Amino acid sequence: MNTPQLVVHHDKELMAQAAAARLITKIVDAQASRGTASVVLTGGRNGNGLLAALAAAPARDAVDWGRLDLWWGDERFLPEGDPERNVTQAREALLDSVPLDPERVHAMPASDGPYGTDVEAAAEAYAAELAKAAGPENHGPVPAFDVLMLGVGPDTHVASLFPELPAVRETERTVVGVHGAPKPPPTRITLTLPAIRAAREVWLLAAGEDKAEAAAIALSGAGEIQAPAAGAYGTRRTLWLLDSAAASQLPRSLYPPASP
């Protein structure tokens, strides 16, 4: 586990714009190095805010969108096209406005898809899709994602890994179905911590006063079962991107001395 790095921005708009610029750079660098890039998207207001900022960024055209693989950290198990699905919101914010290769957009199954309402079968299918995409160089059942982004919930949940629930305790499977999530809808699909930790870089996004306590708990040595955000880290880098409101309860020892 590497020590998390923190960047604190003045407000959520600046955070979204800076994160979008940072993501463009990472994608371009990965494509220059290996020809392709892989990114795991997150939903929620901060994830969608970043995608909207990326859509508006002039530098977005530096990305070769046809050589980008997109995955999701979690999904609400709802019918295809439901406005609450993360992929629906991502398409509206960004994906429909850039020339992606549809074969490289790996949406999680919907509840009216080939697996019907069997969320466990849908989760197993997504795990199989990840395993198929993982090359020998990845040394595991998921690709070594270039960037995996996670929103942080007020209860410290990330993806659909909620405190104390079975999914956050999973140590073997890479994708699981979630039942009884405390945040609606109750049925979801999520990557597990082992899958998240395969990413080269994990970025945790938190903006707003309602995220301040969660950020402070997760960054102050809490256990991952009680605070799932504390268990999310990358193989090379773990980056917390916050606005000043979300950082307001951090101990001064953690607060970066020179943040934008």
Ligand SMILES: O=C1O[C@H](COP(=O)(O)O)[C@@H](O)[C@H](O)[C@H]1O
The other form holds:
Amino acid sequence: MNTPQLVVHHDKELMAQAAAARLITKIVDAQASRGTASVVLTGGRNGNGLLAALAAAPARDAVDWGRLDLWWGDERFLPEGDPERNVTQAREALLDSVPLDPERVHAMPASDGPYGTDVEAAAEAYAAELAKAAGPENHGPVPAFDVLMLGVGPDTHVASLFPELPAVRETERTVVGVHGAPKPPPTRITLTLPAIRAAREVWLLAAGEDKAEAAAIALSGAGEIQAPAAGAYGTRRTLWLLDSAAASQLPRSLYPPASP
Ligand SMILES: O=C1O[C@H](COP(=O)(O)O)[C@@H](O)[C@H](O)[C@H]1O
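Form predicted together with the named molecule structure, per the form predicted on its own context:
Everything in the complex follows now, all chains and molecules, and the chain you saw is the first one.
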């Protein structure tokens, strides 16, 4: 595990804009060195805020959208097009306004898709899609994503890994179905911690006062079963992107003081 790095921005708008600029640079760099880039999107307010900021950034045109693979860290298991699905919200915030290759947009299955309401079968199918995309250089059944983003929930959940639920204890499978999530809807699909940890860079997004306690717990040595955000890290880098409200309960020793 690498030590998390923290960047604290003044407010959530600035955080979203700075994170969007950072993501553009990452994608452009990956495409320049390997030809393609892969990014795992998160749902939730902060993830969608970042996508909206990216949509508004003139530098978005620096990205070759046709050579970008998009994956999801989790999905709410609802019918296609449901406004609560993470992919629906991502499409609205950004994806519908950029020239992506539809073959490279790897949405998680919907509850009215080919697997019907069988969330385990849907999770297995997504695991198979990931395994197919992983090359021999990836050392496992998941691609080494360039960036995997995770919104941090007020209860420290990331993706759909909620404290103490079976999904956060999974050590073998890369994608699992979730039942009884405390945040609606109760049925979800999620990458597991081993899949998350295949990413080169993991970025955790936390903005707003309601994330302050979660950030403080996850960054103060909590266990990953009780605080899933504590178990999310990348092979090269783990970056927490916060606003000052979400950072307000962190020990000051964890990040340098903001400029006056
Ligand atoms: O339900 C979900 O919630 C988390 C966090 O969302 P937020 O609105 O509290 O920022 C999100 O990361 C996850 O993808 C989503 O399914």
